[in-house]
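Just one chain follows, in the form predicted on its own, and it is written as structure tokens.
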Amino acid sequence: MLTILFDGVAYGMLLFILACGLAVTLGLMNFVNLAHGAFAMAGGYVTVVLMQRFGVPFLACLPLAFVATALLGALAERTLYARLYSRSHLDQVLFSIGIVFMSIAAVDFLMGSQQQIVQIPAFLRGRVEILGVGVGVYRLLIIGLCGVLTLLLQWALASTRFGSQLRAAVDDARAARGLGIEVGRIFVVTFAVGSGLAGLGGALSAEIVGLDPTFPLKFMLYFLIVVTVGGTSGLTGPLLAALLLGVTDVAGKYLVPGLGAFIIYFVMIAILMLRPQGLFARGSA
């Protein structure tokens, strides 16, 4: 059971890093970006290209994947997404779904449809004993790295001037501009960081869940479950939802292989029946 719990926590932390950008754009910026998985896929393919064609070490690829997808996110926000902030959620959904299929077609054309293999270093493939249970070193790395990033992100949103400016810009952009807040800069930085974290998650997850052009579609539902179950008031809810989803998914596939893929949906339905707005809903004025 401890092995299942440990693997589930590692998977949950990975899902949170993959989905936290969507949690920010949907929960704080009120923008529905279903193409979030495309940025995660981009981070994975940046890692594949750097490792296979340029011989860059895996650990060095992680910050490069973050930077590359953050720059891609900033470019997309300024040229495409910024035009849709004032449009309806239906327009945002249709637009971002279009981006998903365009990214799938582009990656399939450039990289092929086969699944990409990411070889992590030998020292990350070993196992160590913790409380008498053998746990993977790579999963320990994922838990530690994602845990640190989660704390930094929560601190930045809750305790810094930037976080206060972001909340003000989302609540009333016109008033925020009147106070001297550069709303456009705040939004592009937020979107870039969220995209960069998705890219980092894609790089970390490639060895565990695989990487191919259909990645955004396969994991879109997982991202939405994390945000829906967690609520949109901040990052605490999506973090708990990701951990619950990770542990439930791993436990289901270990203990009930025939129903493992469906258990997370049962849990989601049960939670939403009790709390339709998610675990932590944004309060209304």
Partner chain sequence: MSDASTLNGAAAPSGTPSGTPASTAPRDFLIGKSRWKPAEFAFWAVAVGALFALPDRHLLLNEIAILGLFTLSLDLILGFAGIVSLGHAAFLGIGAYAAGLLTKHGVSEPLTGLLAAGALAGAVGFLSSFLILRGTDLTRLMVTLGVALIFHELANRLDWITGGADGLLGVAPGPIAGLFEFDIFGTTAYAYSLAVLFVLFLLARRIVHSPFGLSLRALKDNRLRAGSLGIASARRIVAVYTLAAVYAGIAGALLTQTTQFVSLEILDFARSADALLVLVIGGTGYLYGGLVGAVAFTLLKDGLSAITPAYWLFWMGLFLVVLVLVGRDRMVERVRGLLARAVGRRA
Second form
Amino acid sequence: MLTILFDGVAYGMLLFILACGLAVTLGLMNFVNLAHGAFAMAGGYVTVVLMQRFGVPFLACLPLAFVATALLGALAERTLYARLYSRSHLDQVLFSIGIVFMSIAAVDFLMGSQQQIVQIPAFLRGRVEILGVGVGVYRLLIIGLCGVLTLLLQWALASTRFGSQLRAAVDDARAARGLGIEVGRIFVVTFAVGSGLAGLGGALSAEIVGLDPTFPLKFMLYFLIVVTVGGTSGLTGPLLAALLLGVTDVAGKYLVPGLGAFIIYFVMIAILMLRPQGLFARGSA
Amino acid sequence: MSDASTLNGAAAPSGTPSGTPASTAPRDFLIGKSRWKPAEFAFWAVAVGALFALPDRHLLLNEIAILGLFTLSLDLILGFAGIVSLGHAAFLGIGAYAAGLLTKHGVSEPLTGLLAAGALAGAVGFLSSFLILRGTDLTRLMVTLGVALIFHELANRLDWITGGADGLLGVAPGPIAGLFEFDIFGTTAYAYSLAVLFVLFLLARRIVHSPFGLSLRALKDNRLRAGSLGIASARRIVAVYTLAAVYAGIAGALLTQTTQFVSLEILDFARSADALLVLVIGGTGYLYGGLVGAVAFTLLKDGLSAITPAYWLFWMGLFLVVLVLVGRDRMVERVRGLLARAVGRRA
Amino acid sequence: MTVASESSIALETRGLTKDFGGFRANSDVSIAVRRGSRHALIGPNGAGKTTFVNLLTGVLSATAGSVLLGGEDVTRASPQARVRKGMARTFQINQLFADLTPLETVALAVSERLGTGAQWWRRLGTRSEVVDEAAELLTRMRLGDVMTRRTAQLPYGKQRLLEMAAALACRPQVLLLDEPAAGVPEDERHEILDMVEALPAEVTVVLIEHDMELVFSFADRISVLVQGALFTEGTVDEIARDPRVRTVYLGEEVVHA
Ligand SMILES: Nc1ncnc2c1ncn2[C@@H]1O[C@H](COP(=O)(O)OP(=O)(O)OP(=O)(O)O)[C@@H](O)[C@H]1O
Ligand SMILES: [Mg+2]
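Instead of the form predicted on its own shown above, give the structure for the form predicted together with its partner chain, please.
Expanding to the full complex; the earlier chain stays at the top.
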């Protein structure tokens, strides 16, 4: 039972890292980017290629996956996304579905449609006993890593100059520009970091949830759930939503295998109905 | 101060235009808007003509007609009421399975199947419409997507009924109204689908030009003002969403009956996304967008996926990206300009 | 006695309050507007006048207090239900159907009022009683020559007139006008203000307007709103003579100038 909880928390942490970039672009900047999962997938495949073709060790791949997808994100932001911030939601939806389709087809073409296997090193594969509960070392690592990243993000957003500039830019881009804030640069960096984290998440999650070209579609709804259910007023909401989602999903699959997916969808719809601003949004009616 | 009397409505006997009998110009203007244009006659003439002119293409034409109907139903909610849906395939799938199961279990007359499929999809549409009344575009996207996923999962789990991933095999519909037998060339199929499409199109056309249709456009344009004029937006949305679900359900039933097969794939996200793409290719909010888009899309898909199916997804994605970057309106205008020039040259 | 006075009140609020987060935009506002009267609501920018109208019409839901229309409590009623009960409004910032024509906009309101707004089997153009009424109203509102143009393409002044025409098409008993001439250039203002002056006498009008001269000539009673609360209320003479109103109002005006 506690193992399930533990696995659920690890999965939730992972979902949070995967989705936190979206929490900023969608939650704060109000850009409906359904293609966020494409960046996560990119991170996963970067890891696969580095490990299989170049023999890079798994742990060394993680920062590389982050950097590679962050660069990809920055490039995409500059060339494509930046033009679409002010467009209608329908346009944003169409555009990002287009990106999803292109990325699926491209990865399928380059890497094949089969499940990719990411071999995590032997020392991560074991189990340890903590307080009488058997937990996977790898999941422990994920919780630790994601926990640290979450704290870092919280701190960066709440207490750094960059964080306050971002909030100002999101609040009112024109006013922020008037104050001498380089809004364009802020957005690129934000987008790049968000994509990079998604890429890192993709690399970490390959072993747990698998990796194939349909990844962006399979997890699209999960990412959206994390952001919308979590609410858009900060990162705490999405974090809690991700943990809730992770635990529910894992527990559902173990305990009521026949109903696993249904529970998630029904709970999501119910929450969106009852609290359109998100479950953990502040000051909503 | 002469206005003081004139504003007092019919009681105003002053010399302003209000005293004279009502001109028919405003009525003519509105009726003119709903009158059939030459291009519309041409469109349907071509559609019927294809039945005779392209005898070896009936299977493809049938596919186009059904996609057209499915997209028309999306246009009703997106183009007229402004509701973005990422899960419209749910209703297509419900209709498709309803028709398939009905046929398999003894009721093989196709028109009965259509009605039953439309009714069932409509009932589900009615119930789920209450979920999209509140919230933003984004919550609607997720709710429609969620509903579609629920039905996908349901069809997957109930595999002893639906055949699961293998699909429902051996759907053998009887002759339409006991008269017209389906044939392997798809001739009956195309004629049947086209007839159904035409009837439902006429109905949609009538609705769009009615006070109800106008109120949909109004609440799409400005919900706040619509409410301030006394329009109960929620009811209108429930009504049009239900109607669109009926249409989609009938499209699904047509698909099952004419292809004699239905599988899980019909509930895929890609189906919903296809419909969106088809609609933006053809243009939203004038009813023909879905039909024109279905022609373009199917021909494009037929041509490109001849190379390989994976490429097709790529080109479709690229098309969407370019479409949005160039601007949907501008793109449509440009293509229309080209068409107009092409027609002009031939004339 | 009570019955008689109640029926002569067209619109009443009791302790109407609205909070936006921690900010109180309307605070315990109670007013009563007599049937057929010309009631002005004034106050400096940001006093909460538009918020008050939004509470009256149900665009916003009140934090506390109640709204009575013709003696009936409508605090929980939807905006459209309030329209059907006889309350219509204009918006300070245009809220029009950009893609529709004025003719369609007004015809829509008329068919809604006649209860045929949900009819789907008849084309709008064939409903002559609806279209004729709409066209006639538009002609009276000096929109006759533009009624078949797209609303988005109309000059701003015409759009302001359409705001009023749309509200009038609801044949309201109580009409709320939120700065009907807002943003209209000086030389076109009279066109709109003439229309305000010409409103049918039996309609109860609540007018929000910054132009004091106009308010004093138009209204028979005036409520002054300051920082969300009812500052004072009285006849035109009382308000015009009240030195506190001058300080509150003019003080603000000076700051803004
Ligand atoms: N939706 C809202 N959320 C938060 N604050 C609001 C909202 N609407 C209005 N306010 C605030 O409430 C106060 C009153 O605004 P309101 O628009 O009612 O003033 P007003 O009297 O109509 O001003 P004006 O004369 O400029 O039209 C303002 O300080 C405004 O910033
Ligand atoms: Mg105001």
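For the two forms, the rigid core is made up of the largest set of C-alpha atoms that agree within 1.5 Å on superposition. Small disclaimer: the values here were computed from a predicted structure and weren't measured. Residue numbers count along the first chain shown, from 1.
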Displaced residue check between the two forms: Leu272, CA, 2 Å or over, core reference: yes
